[in-house]
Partner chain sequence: MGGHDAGTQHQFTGIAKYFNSYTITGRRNCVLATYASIAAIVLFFKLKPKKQKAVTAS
Amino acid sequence: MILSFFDQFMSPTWLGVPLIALALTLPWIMYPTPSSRWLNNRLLTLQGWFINRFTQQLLLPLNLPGHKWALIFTSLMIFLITLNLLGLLPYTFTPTTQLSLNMGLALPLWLATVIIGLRNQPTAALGHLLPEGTPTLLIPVLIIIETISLFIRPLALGVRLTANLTAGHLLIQLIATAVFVLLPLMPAVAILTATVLFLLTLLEVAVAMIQAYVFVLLLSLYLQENI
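Chain shown above in sequence, structure on its own - the form predicted alone:
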């Protein structure tokens, strides 16, 4: 049986039931529930510190009305980071390599920011489509370009997350395959390749966290434009 490198991105099934739903619910089970006690264990303390720091960093560019989105953005950030990091473990499936899932997260949230802008300040929201001081002849062209750039934002959010994770997983699998092939033939080269594989894995851990942060950060910037 010949397996493709892209088989790892196929959603696993059991008795015909896709297991992606189980993968999506797993992050919520892993984290402990915060307690109201004065003293908590180290895990709860670290979890609370991380959430507080991230929330403070995320809300810096946002106006006061945008602070209502803190719970959504923080939950989404933790959710994406957990999914991305769990996908780096052997024999696991990464749901965020599926463009459909990423678009399902990006499109409703982006649409919510646009609707908020059109409801609260319609003039300013529509004014983004035409920069100030534009020559009269360029007005129709710029409106079309800005409209396309507006509607392409959710696609860019989804494709960016999908492409980065997919490329990283493919590189890890290619280099790991090269290590197993070279080990009986050229052990010295195989050890060097294994070192590169280890460094690439560390890079992918950083990419998994950075891409989740970039996804939420761009959503917060889109929200800032419309509040």
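In this text, rigid core is short for the largest set of C-alphas that superpose within 1.5 Å between two forms. This structure is a prediction, so every number in the text was calculated from the model and none was measured. Numbering follows the first chain given and starts at 1. What changes on going to the form predicted in complex with the partner chain:
- For residue 130, a C-alpha deviation of 2 angstroms or more is recorded between these two forms after rigid-core alignment.
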The other form holds:
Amino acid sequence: MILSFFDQFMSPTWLGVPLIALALTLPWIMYPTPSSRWLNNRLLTLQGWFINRFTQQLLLPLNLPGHKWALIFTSLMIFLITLNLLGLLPYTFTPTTQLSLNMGLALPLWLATVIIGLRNQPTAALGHLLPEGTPTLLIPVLIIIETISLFIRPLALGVRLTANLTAGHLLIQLIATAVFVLLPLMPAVAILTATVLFLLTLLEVAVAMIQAYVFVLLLSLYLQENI
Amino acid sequence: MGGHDAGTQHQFTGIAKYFNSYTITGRRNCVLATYASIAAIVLFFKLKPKKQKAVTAS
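Starting from the form predicted alone shown above, please give the structure in the form predicted in complex with the partner chain.
And the full complex, kicking off with our chain again.
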């Protein structure tokens, strides 16, 4: 059996049973259940503090009707950040490397913001497609461009997350293979490459958190325009 | 980036009252007009009867 570098992105199965559902519910067991005590232990307090702070910051630019989205945004953020960070462990499958999952998250949420905008404030929603102060001759061109950019949004959201995570995991695997192969041949070069690998892993930790945040932030921005 | 006016200070006359890029309704009307034109062009080419070349006696 020849292993290729893309085997790490194959949806996991065991004896023919797909394990993707297990991979997706894994973040659930990572977080402690909230208790009914007023003063919790350190872990719960930290978790509650982080969730409250994040929700507060994210909802700052949103008006009151937008606050209905607090639960979905925060839970989406925690879901994505956990999946991304868990995927950095060796031999762990990262569900967010699958375009199907990311598009499944991005497209319905983006469509929801568009439909909300068109239903509640159709004039403003349509008016956003033409930037203010456009010269008369450029009006049709800009409307077409803005419409295209509107429809590109869900694609960009999904592909951004997929590409960032896939590229990161692939790079880690490639450089790790290089270190492994170089070790008996040129130990000094191997140590240098290992340093690069260490720095890359740190970068991937940052990318994992940033990409999850960017996904949710962009959705909140799209909501801002439409609510 | 560019002057941000509320769009309320503009006093438009004529067609610019409905189709301008400053007021929100003006922008909306421009968008709708562009979409309508594109739909009209597409419909025109779809519904155009295909000309058949006359058969010449050889």
